[in-house]
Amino acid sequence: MGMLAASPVFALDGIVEKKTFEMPSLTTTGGATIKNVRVGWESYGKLNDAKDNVILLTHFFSGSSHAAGKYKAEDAAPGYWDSIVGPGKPLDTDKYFIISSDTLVNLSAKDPTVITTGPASINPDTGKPYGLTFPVVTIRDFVNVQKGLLDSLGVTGVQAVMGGSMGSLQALEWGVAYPEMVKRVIAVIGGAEADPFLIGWLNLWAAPIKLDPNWNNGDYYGKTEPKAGLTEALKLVTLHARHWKWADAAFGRKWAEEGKDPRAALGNQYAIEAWLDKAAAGRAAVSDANHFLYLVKASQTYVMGNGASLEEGLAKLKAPTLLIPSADDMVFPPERGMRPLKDRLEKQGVAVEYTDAITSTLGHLDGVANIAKAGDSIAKFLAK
């Protein structure tokens, strides 16, 4: 569920346009009604006349619909999976119409390129931000909004649903929620459920926000926001989504400032500490603390199929599935997530493929930053 990373290569021709999808209301899996649901979306390639060349991309915890291309030529970097989206690439825009949408309760609620409905949105019944009166939402709710988007475009089936991290949870959920629509599932750096250890980690991610007095039980809109807590929360996410190999290579035990020995004063930092502070502060500037907490809850409650048991959910998955782990993933370790899922799907007769192609030093984040390493596996899987 790691932080946003992007390839430096700008593969797509032209500029990507952000669009808005609106639903008059959504009934959540918990039975609540959310009025005036709005999410942003973008697409790459062209929808064919039969409307059967669609690939849906679902994004990770701190991500958005911006999977490829640029909004403006001068943007610093393209979307997070630009290395595999474009003409002649594994997700070939000469062949496929690739669509991606912002989730409900998207983390980056203050980013002008993100459109989402969540706790920071105005409740039409009160004229005030929802705060914690916003209903708890699930990964299945994210999927149901995406289903509404595809329905609005007249799309009745997809060639594949593909996502990384929290996006892989959505991709798998698509496979069990709408099996008649999904030809293939491509799940990257994820698993079939949030296991107890991940649930505990997610609790730690959320803790700094709840400890910030400015959080005020979610009632901070129009007041001082819990920026300190949100920044610390994002530091935890950033480090958890990486690996010690990256830390060793990028920083070692270097000091943050020359002449300021960390042993000489409490305020003197190591380089990795200063980097985490800066990286998290940048993310916090466009993020909303309540949205963060709602994403944590949606991730914690994930069980494939959104039912009482994983077995029940797994039994509903029929589509051929490609599993792409990251070897050094510390959020979804392959031996806890992807490998057991492969074994269980094989046992129930699902055509499942598994690739160990993604190995580098970034841990969980490799599934975003180094997805091109699995490019051949993705292209072959889509060609079947």
Contents of the next structure:
Protein chains: 2
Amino acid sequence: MGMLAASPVFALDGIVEKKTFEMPSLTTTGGATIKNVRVGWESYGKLNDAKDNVILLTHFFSGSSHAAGKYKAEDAAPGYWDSIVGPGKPLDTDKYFIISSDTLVNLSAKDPTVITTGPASINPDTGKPYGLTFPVVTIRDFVNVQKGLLDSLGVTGVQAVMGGSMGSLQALEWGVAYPEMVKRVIAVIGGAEADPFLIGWLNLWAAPIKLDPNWNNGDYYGKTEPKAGLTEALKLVTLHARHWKWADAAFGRKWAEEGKDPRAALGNQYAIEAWLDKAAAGRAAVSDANHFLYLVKASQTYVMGNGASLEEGLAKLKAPTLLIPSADDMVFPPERGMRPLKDRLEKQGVAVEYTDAITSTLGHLDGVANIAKAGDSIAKFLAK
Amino acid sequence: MGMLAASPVFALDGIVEKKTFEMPSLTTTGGATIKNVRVGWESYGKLNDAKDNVILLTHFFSGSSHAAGKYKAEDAAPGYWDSIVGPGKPLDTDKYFIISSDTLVNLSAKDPTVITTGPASINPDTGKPYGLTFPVVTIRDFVNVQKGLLDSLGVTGVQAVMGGSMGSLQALEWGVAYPEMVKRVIAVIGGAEADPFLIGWLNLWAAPIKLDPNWNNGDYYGKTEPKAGLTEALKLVTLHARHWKWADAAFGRKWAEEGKDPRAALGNQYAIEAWLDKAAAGRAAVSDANHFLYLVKASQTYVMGNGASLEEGLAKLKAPTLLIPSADDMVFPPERGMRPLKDRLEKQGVAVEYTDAITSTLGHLDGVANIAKAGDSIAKFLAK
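Form predicted in complex with another copy of the chain, following the form predicted on its own:
Below is the entire complex, every chain and molecule, led by the chain shown above.
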């Protein structure tokens, strides 16, 4: 019995498989052409005959399409929203066919389970990696690739598009880009635009990469890669997405190494510093620095509707929308983003719901780690 | 009349002069010896015969002793707290002799109006700049230099020590290091320790400097200096110390240059990005990168009382204390720092006051820019 209780309980029946979607050509919102676009995707549950039981999941900045389940029984952890995806869970795989897709310029370009197209990809015209010749892409471009994926499956409408953080930008963008296809939008820890403060923060996230001499203006493929800069960039993302409540509980003022008082030498560290170094270095090993910069640009340029003004984009959203902020979020502070978005959508007659249920001690990251706390709200919203 | 109204109104009678305090030798809390310590200081008002009308001001991370007045009539701006220092103002120069001192390892080592001792100083034993051979210094060391300055003036007690941000750490440290000398403590936008989250942030502030190959492990004097890294570090400080309310009002989603849509090229920026670049580059020109790293270390290692535990330090504070947070502060969030500090000090019988008066749109920076809003609280507290 003890053994059984300790065994991992799989939310999903069986093992998750990564699939590849290919588009011969994508014309970006900026007018550029990208040939041979490939992105990875996964699915959970079964597509019904009417093909009308689809929920689309869109991932966050450092995430991937791996939203639930495991690739192998021995995987250390399941996908990021496994707590809400599975039989009898809020995103019920007995009922829904859940599709989750990698974005263009996905950060984890070196992760063998991620399939993406971006600066690290080979440009078919030159046979060499694009580097900075890859065109700027936007959140709308991410959505357009997902649209291509749904088209390829013969899916003409979805029960919901749901995403967290950068995924919420895609979910909201779906609502205005293809309103006839989207029955519901579920936006978690995000907003209707990158506000100027976030634009500034994103600039700072990117800065360490450009300071690393190995970045070499994006031309580092086959050479020494800008690992130090990428690691510092990922440290910034990691800390910004968390909260002092987490830091207090996890570290206090503990030293990194016993006997090495941080007051005794400039290089002696506190535990939280060593943890940040290690956590970020691990992520850097599977990430691509140029992809990071393109994700920063896609996030900075986001304004709902991808038009000249937020007002214009907002007016196009008609689908019922569920907003799930984290009250302690420092990346998308709800009082700046989701709270005024709720008020604005209500004013224009959108059926909008709002819940603070996920707020715990992790700040922005509560949107990933504590999404199950909003499970009831999500299930009820989908049932309406 | 128009001319008169447009003329600068000097808070202080006459022009401020920078003076130098010299200590032949300082033994640091870490046990190192620093010879020929020199720091700059300024004063406003007159020392009375009893030498008992002194208020000591301690400065913030990127600040200096220039708290009020101007050096020359044509100076663009007066000292940082000029709004509360002067005849008839809360820190009334008709009544008080206000002393403001540069710290050790002051950031603005290249600013001709700043006098400090740190890694950029010449080590008298070698005739060369210290670089990273300069010993780690703590907030308590800053305080001990200020104690030397007061001793040199024959001042044996002060009406108050007041400081903002890193200055508040010094003010609180004064209260526990020399309790018999300190009648009152006024701590603005600070806390009783660097909490682990702040320790992490400070690590990130420092990171860009170390990524700059010109930093060269601190050995850059007489060579190309790590200006790019220092600029990115200062951009982080600048944004972290502000708030989205400020960013919304000052920039919106404006582009940096007309005709250069940020979506059109990776290098095209938003206005807030260009502003951060420019503001930080200006500060970097008078700053020293190693001094930045030593200030980060002094801030990270701060715990009130400079002992093994915060508890121990807190118990030593007896002086009446006025706490002035900014509600929107992201560097020292008051719900993590000053609010529990207030509760704790009350519990141990300290006469503690707390005001949210300065909160406006600037986040942490409200403690500098909007200090006048707490003027009445400060004046009443000093009169008690």
